[in-house]
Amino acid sequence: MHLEIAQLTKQFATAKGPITALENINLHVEQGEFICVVGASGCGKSTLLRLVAGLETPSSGSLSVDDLPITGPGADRGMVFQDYSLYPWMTVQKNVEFGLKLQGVEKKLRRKWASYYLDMVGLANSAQILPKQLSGGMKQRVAIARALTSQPKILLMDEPFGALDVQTKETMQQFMLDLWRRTGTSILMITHDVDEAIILAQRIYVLAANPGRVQAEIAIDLGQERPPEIKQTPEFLHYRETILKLLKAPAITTS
């Protein structure tokens, strides 16, 4: 798997004329990689993933998988996002199983790659109840593997543990990393959590805002084991500090 996205700009038209809101981004994901862009509220994150996720179009430069142009949605790429997005109706199993569905999966077969995936997040027991019934992390668990159930080559992740409290966003930061690890799959999340990123991140695209743009790019090379107390060592508050240093700099307006 190659995410590649390439000089792209994207405007929105408004009253008052066009706004940029993302310039000339450049940044990959590679197979296997686990990739977060850090940037404060206004920056363009969630445009950005939204472009990749195929559900806006740039106002120029390219995305691609694998070479192929990125012109919409697609079973290549799966999404996840802050709210979760579960059917309250459907239980677990169903919810799981409804992308598979959609692609027109047979039922018998679309039940096997939900109860793997449900299994996989912690949920086979959870399987035949309702969403009302779990608590935030385990719905965004369900979320998680309701985009993994279509085998993307790569989950796209919008802020997926920005509403949960501090002990469970630690608790599903946690999670993720076993669930990389396990699975290899090729993952683009944002955050505004720098600590989120940091604990994550194979690699960490920093963005600038007024417009949104790529200020850095910095590799993390803490090893794949990364508990919450890694938070402590010289190592981590070093990566924290310098890209606490790139947000806090003073945004440059274009016109």
Given for the second form:
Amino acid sequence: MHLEIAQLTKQFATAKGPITALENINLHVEQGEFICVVGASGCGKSTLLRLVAGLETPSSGSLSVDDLPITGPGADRGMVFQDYSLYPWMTVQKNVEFGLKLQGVEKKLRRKWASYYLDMVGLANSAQILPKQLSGGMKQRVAIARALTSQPKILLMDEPFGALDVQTKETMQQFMLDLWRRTGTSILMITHDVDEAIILAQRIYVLAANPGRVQAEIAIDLGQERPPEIKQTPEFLHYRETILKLLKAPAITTS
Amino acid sequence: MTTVQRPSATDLQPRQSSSLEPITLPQRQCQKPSRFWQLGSEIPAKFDWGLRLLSVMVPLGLWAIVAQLEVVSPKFLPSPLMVLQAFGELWSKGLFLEDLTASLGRVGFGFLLAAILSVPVGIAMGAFASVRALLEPIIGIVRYMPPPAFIPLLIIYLGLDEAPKVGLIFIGVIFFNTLMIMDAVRFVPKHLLETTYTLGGSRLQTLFQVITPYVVPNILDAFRINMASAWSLVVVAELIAANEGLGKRIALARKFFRTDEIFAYLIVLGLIGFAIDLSLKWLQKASCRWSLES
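The form predicted on its own done, now the form predicted in complex with the partner chain:
Everything in the complex follows now, all chains and molecules, and the chain you saw is the first one.
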């Protein structure tokens, strides 16, 4: 897998004329990498992910997966949204199977794969219940299992833990690291949480706003094991300070 | 155990810095709990059932008392007992079942035709802005033409048989049904559709396997609401021209000044409409458990 974004610009037409959401973005993700994009709200990072998913079209520049240009959404790029987006009328099992069903995989086989990934996210016992009976963290694990069951080349995650409470968030980050190590999936994740990005990513793209552009690309050299306590180490704090300095927004002034 | 030092009171005092005039608020008063007037919550089950019983029994009792006192002549206001007797008479003559079958048949057939057409059209209008732009204006105009105003035309075109009555119910139901289903489709969360695309779903698959199941509870809701107008339109149609039917019997009863029969059929109309509503609600519960509040 090789995701390549070159000289990507995205403008939106508004009543007051065009707005440049993203300008000259260059970014790549290699096989098995865990990449995070951080930025303040309004820097266009969600738009960037939607472009990779094929849910938006670029104004100029190119996006490709394995040298095939991205012209629309497809199963090779699985997506996980912040609001889980589970199908409320389907059981957990049916939700996870659904991607393979859409692609015409026969029942027996898709059931096996769905069970495999449900087991991997620790929800084998919840297969037959409806999403509304699950907690937020569990819902997000279903959404991740569902995306992985479709066997995407890359997993796209848009603020996946943004709606979770602090403790669940930490658990999910460790879960995600573990899952990534076990599956070897390539991941491109958007977040506004700098700590989360450093814990998870091998490389971080820092986006600046107005217009959204890549301000820095930072390799995170913290090794494979990243327990929550790593947040107290000097290396972690160094990365944190560097990124926060880059992101520093102009102060709010009171007259 | 570690103890965390409590900050001293002076630390927590807000600093008075601005030149704003201070506000004096009344002393704190807690809201008193209430059993009956709690906003947006349930009341104990026994009260609930008691009140529901009162809701029917009080009007019935008042009616019985007023009739008993003969404030109005029984010819105008028959007593509940007289109404029951009139109903028994109609029942034993076999007229009631005949009327009921006729009216239910018309409602059922007209409503079914409208449903078969309004579900796909409503879904298409909700899903495709193109179909919506094409159909919304004309439906928006036609739906405000009162269905009874179509009766003369229906009679000219379709004669006096069953067809114009079925046609009237069809006209009365289809437009509202279509627009309500359209609205439901427009409220399907966009992320649900986008998720389906990124799972490899085509637009057609998304339409049939995501949008359609998502709006089933709303479709049943629309059916429930529009069933009420179908039910009143069948009576309107029968008042004008019919050989049998609940509405026809009411028209006949007026000719013979049988207010007891009119009362009996009014009550029957109410009860059957209520029963249809309850059964659609039940269907919704049985088929769409996912959409109900946990």
